[in-house]
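Only one chain is shown below, in structure tokens, and it's the form predicted alone.
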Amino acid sequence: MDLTRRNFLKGAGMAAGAAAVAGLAGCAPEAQPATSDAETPTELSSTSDVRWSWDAAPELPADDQISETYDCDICVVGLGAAGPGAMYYAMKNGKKVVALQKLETMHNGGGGCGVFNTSDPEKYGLPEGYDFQTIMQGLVDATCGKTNHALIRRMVFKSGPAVEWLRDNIPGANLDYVLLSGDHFGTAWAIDGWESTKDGIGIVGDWICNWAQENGGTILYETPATQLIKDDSGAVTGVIGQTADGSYVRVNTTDGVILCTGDICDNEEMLERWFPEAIGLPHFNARDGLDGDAVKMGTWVGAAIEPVAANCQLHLDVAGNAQFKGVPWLTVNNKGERFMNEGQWFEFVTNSILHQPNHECYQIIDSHLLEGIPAYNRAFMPPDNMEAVEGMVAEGTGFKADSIEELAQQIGIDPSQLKAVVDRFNGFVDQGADEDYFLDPKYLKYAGIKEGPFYAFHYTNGINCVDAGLLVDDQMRVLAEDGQVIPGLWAAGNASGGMFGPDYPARYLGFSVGRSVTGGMVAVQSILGTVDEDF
């Protein structure tokens, strides 16, 4: 069958899903036994003999706690990049819908939004179509196969009209596309007659908040969900949630809770238990507040966690503009030591240097560092123009010496040692192999340093975010460790789990924003009944 931007709505394989990530489930070594029927929360107790803090479930608040009740069809649990989308599509769709809210706006930590299966790819870049052939391939491979095959397809055929679907329903809304890595687009907004403090798909989020409480939605802002409420038959039925001032709001649904909030990179504790190289390392996101609280709640409601070491989800930003970073240049530690083949995916990259001292390395070129920018397809987005290097020499985390003696003083590495290195290096451009690391010769011819002006640019690694979220089939429905469907909870974004396995594919540029404001959007539908039709 030719895979088309419609038709995959009625391929085969996607009843496979829960059966899939049921296999999965059925390997987690920590996560906590599902409730039995005629288990309500309020019999579960906390204990002092756990392994981890979230290991018990805490007491329900009593009914005195409980400062206010509100009565809703679908609650939103978190309002990033996968919350304002699903609150939007409900709210259009007839429901009535509570938001719960951690901070005290939206929050959309991430910078792009990465979307497949766009409707006129042609117009934007890609002549012969989408080759979902090698995407597919390509997400799987580098995902390691650790993952649920059916919700990466759902997630890449979805994506596209998630976000197509909301540039038709919100007046004003200009959608653009910029095309990324060649195979995919990432997405451009702007909305008439409005102005946001957001990025990306931010500005969309933004108004989608303002939207909803103009239109009968309610948001509780600086209100986090602290539990979920289970019936006796084990369907989630609710939240609660804790107020500034300490007492707890509850809030009942008739169709179901959508856990869409965040991963876990705030909880150091989580971080020991899934990825504990994390530890120590600076944020990327200028946000606070993301403490695995689905994984908490999930857990105490029975819900499988993704079984695999979480994916970190690193960067270079942290110490700069790092505008050239995993351009494969010659790249050294903090001794002057090199220690990688720079050819690596960007992802790849980050892990290299993340076990070099303090995390951070330095690339080195010469006056001729933009001639192969076009070649370096591996690289994330390096600029083309002079002024983004002159840019990170203003500001510190670029250095120009007339010498790589000079330059080395600069960067507080011994300059002998640096000039080795550099000369060793050079030998290899000019023989066109790299006997150290093999550095493949269609990025060694660029990588020459031998005319000055000479520069070096400086990274540390840093934290995007860390993902250990719920299982979800490929509905966005929350699995418990038998690999079955807990009724009545779903999760979207970093709060579920088996879509990008050990580590994240950075090479799919915005995909952890695209798969987010996607999943979000597909739990609506599954609670709806209309998954697999179109937005």
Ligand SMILES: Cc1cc2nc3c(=O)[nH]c(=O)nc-3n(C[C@H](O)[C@H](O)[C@H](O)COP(=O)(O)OP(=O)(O)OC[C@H]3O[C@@H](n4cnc5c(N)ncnc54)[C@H](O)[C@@H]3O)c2cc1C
The other form holds:
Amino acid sequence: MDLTRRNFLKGAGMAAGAAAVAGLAGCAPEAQPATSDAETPTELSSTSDVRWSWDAAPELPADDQISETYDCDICVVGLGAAGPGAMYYAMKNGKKVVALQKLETMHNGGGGCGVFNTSDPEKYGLPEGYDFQTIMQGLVDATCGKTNHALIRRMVFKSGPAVEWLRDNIPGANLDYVLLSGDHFGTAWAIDGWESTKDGIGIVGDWICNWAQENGGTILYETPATQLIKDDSGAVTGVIGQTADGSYVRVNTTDGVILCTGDICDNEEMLERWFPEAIGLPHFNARDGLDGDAVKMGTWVGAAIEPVAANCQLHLDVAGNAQFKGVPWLTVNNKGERFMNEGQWFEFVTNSILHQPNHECYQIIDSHLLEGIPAYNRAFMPPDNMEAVEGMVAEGTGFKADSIEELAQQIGIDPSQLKAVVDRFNGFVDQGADEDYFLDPKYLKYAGIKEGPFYAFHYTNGINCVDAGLLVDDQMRVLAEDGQVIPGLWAAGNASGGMFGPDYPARYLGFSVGRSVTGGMVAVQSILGTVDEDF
Ligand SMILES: Cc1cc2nc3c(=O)[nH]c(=O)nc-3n(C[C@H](O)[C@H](O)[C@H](O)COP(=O)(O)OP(=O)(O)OC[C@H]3O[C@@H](n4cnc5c(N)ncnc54)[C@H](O)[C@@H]3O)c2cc1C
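What would you give as the form predicted in complex with the named molecule, now that the form predicted alone is on the page?
Let's see the whole complex now, leading with the same chain.
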């Protein structure tokens, strides 16, 4: 096998390297206690078959490197969107839980939690209830067939009940639903008497972490999990974590470990492996630490990683300055060229922009286009008021001019080029048919750019998250390469794969968080043996 630049491994000896090669074939031997300093970097021989740094399982720390040992039923690893709900559901079902968290606080990148199958959908804007035929078809179509449909089904049908269980079991919790994309709901949360600096489901997670510590749970902050412990039968029986002072803690579990460590976006080597297009793009997560630790730890105990390119939650400036990104208005690249059908799904829009020079684009509108907004029914619907438009101008991501040529000058595009593109597009609007990219006439009719003032909105790509997860079944049990369940190991949220396929279907707004929260709680149900029952 061709040996690449990845032949330099930290904390991995020759024996471990060989073990990892076996692990790739689905039978990684159990990691053994170290006999020497596990942190010593070791050169592999040039004949090694190891390609990526995580291919080689490091040795477990020696007993004298362990500063503390904890015994529990369930260890939850990672407190973001998925972890807190898992911890709470487990504790409320009588389980003793220890949680390891890499940061000094719980942290989830985004809090918008989208769910399906809620009770009383008609009360919140779905008079006919859920159209599960269309929803399930849409979700599986979005994955190019590369996913586990039973898992998707489980997440869809359990998501509403999961958030409603949280609402009903958190004293003072208020849950409100907001209709999204015309077919499912976002969740708005408030908890009486609880002030949180977090957003959305983060408010709930934050409350849970506080509650857990006051009610017999243990949370070890600033203690990232580094390895899983297996017994002779191959079952996972615990976790090693590393404290800020460099020593290790050992958490022994009787029931299971649930990995909720999020995605791989901060690990450039993993991006190179699973989603090289993301390298160099800005990250929108406020905190680092999404290093693909579940992939590493899982791989070292023989877990299979989903066998598709990572799905990237590719976005456009998320700091509130891209309010109109979901609307299919004329869009040009930085050369003033139109390059896509603006009416495609939002995840495809972001991918089309990714492939333009400098990953940037401009939406061009006139002063009347907001009038059409109520007629659109898409992800990321904007505010339909001119204040929002003027707000973007004021903050410098929007531009305003009395003529298209003047607008072009402001954004550094050749005026005659932009004028020609706008005139051609207006011709399509007038005839009701887009002969270039066939934007749906139902959108086209609202998209004419005719009466000034004219506006341009500037957008660039960035990453919310990049998921390459451990393969799980529809109970979130982690699977080995041969499809067998690895006893004692579950994964949820972005640490788990098989859900979204080669791209994240952003059109189902909030379902990244929604499936994470749901998955964590389903993992606990699986441990309890109640996965087919209500929460
Ligand atoms: C700016 C932004 C906005 C977003 N908005 C939305 C939205 O509105 N709706 C939506 O659905 N999705 C959104 N997303 C994506 C969403 O945040 C994630 O999909 C979701 O948080 C995944 O949940 P998770 O629990 O799997 O991982 P995370 O929420 O990322 O949590 C993982 C946690 O594990 C911890 N961790 C990592 N490694 C270890 C380790 N080794 N040991 C212990 N702890 C570890 C991390 O510190 C982190 O707190 C957004 C993302 C970003 C960045």
